[in-house]
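One chain comes next, on its own, written as structure tokens: the form predicted alone.
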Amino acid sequence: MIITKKREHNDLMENIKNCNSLFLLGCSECATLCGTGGEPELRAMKEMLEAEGKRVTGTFVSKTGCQVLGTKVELKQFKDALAETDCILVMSCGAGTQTAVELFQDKPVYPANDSLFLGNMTRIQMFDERCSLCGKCILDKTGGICPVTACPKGLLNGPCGGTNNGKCEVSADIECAWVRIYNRLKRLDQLEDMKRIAEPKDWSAHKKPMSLNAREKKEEVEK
């Protein structure tokens, strides 16, 4: 899931200083779980904006903010409220904000959140970054633990000389990724994998901006 946090209040207010009316758009998935774009957060944002003298023409939590066509269909019921608003305030991730940009070509769209990382929820509203979206996964070679993400240095061969009692030299709060990998491979009786020297990573597998048409592959299979 995409982990987000609320933007600084002053930065947000600076963005919308010329907007007298706003429409609030949240997301029922990642942003809701992060506590940055669900129904309670939209209500709180509405109250805050109205206290600042702004008018909120409407609020809506989309099913999936990053789904362009789905969000477009969902918002049809708010045609009048959207026509009246000066700008759209998106309370989801950067992808959700850019969905709104695509749907509202003639209105300013502003993000209410900062997008941080792709992570796993370990407890309610507690998140760990575990994937760097590098484009070519190596989890099959590292016991399912990603050193590109879990190691602050992104070492493909480790551990480095700075590890101390299983901790990272960058911070004693961080477990050394390669010690974790070693311990897991040992439990799985796969320590032979540690003897393999990983070649330099092919970072070209993650070119920006990326796109994928999964329908093309499906059509090829059906043929």
Given for the second form:
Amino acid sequence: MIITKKREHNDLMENIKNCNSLFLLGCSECATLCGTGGEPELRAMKEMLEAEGKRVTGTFVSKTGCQVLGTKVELKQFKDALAETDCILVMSCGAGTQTAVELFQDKPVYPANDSLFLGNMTRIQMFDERCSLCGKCILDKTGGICPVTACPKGLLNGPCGGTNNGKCEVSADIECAWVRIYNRLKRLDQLEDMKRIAEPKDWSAHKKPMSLNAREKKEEVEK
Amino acid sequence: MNFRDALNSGKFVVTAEIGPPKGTDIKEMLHDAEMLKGKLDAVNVTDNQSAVMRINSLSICKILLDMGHEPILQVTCRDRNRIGLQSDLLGASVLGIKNVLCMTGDHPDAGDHKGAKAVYDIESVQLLRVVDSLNNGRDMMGNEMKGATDFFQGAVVTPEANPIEPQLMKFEKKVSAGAKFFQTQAIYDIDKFRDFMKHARKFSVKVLAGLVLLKSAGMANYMNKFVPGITVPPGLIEELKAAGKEKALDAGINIAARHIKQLRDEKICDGVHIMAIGAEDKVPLIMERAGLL
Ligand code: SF4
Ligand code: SF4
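The structure above corresponds to the form predicted alone; please give the structure of the form predicted together with the partner chain next.
Shown next: the complete complex, the earlier chain at its head.
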């Protein structure tokens, strides 16, 4: 899921200083699990804004904020509240915010959150980054542990000289990705995978902005 | 005799490290370089060591070359992508630099520009392959170039890394990627180093033992605590302590000299790389006491 955190209060207030009224849009998926865009957060945001003298014309937690068409359909019921508002404050990720940007051509849309990474939820509201969406997965060669993400240097051919009793030189809070990979491959009797030299990564597989038409591909298969 | 020939001749080689300064005043560095002239088989010039921004390695290598030194260009992958690295390597080649030391490089987090974007587009093993490819007249994409490089390329290894197995696997990858010589992280335990060399001797590569000059017991304790892959045995720390504050550096010089002598007399490795870290002027004294001058 996409991990988000609340933006600094002052940054947010600066963004909306010229808006007297706001419509709050949350998301029931990642932002809800992160505690940044579910019902309780929208309620708290509404209270805070009203305490600051703003008017909240409506609030809604969309099913999936990054889903443009679905969100558009869901928002139909709020026609009046949306017509009244000076701006839309989106309490999901940067993708959800830009859903609203696409849907509201004539109103400013502001993000209430900072979007951080693609994360695994390890416990309630605790998240780890394990994949950085590099565009060409190499987990098949690294015992299923991603060095592109888990090693601060993104090394592909084994540990640097900085491994320190299995910890990373960059921070003792990080387990050295390559020691983890080594241990796992050893357990699986697949150390051969680590002996092969990994080619430089093809970063063109990650050229911005990415887009994908999965529909087209399906049709090709059907033909 | 150049560095490559010296190593291949079987001579016990000695290299030392020069760290380019931050800023344009290079008087002190030139003074140190002058003192070392004619005494070393090569000088190794660091590349923004510890991720602290300084003069680049290439410029200082060229200055040292013009002084009559044999420079080794350190190249890290932290600050340049594959285009920048290859381009700088070609530049080094036309400036007459013959030796390169390929390393991944300390993370920006260790340095004085912590917000810098860490590049690591390629890393040490892949960089060694790149150098091999340039030596064969092609860039890393296989494009033919007008004129090849003729580098003697080396790499680094940490003999006391913990755990050691993945480090040794990487060492082997570096060998097969074309590393001709290795410079090690600082070692202080000769017996342990001998074990590492037993492994390294299975490959046809030259190994220079890294020696960091100990200046005080405090420094030794600091390295034990904070520098991964370096272990100063308690006996040496005692020796530094016993020497007292004033004589600690002198004791450190003795330790380094003693180690060099042992490494050479017992033919444990092919040479040493002395890292005096700010006390470059003491290198001749270390060599003298080791019986090398
Ligand atoms: S290699 Fe790592 S970053 Fe790339 S897709 Fe696989 S898990 Fe994600
Ligand atoms: S210590 Fe391990 S995880 Fe940290 S940078 Fe080096 S190889 Fe990567």
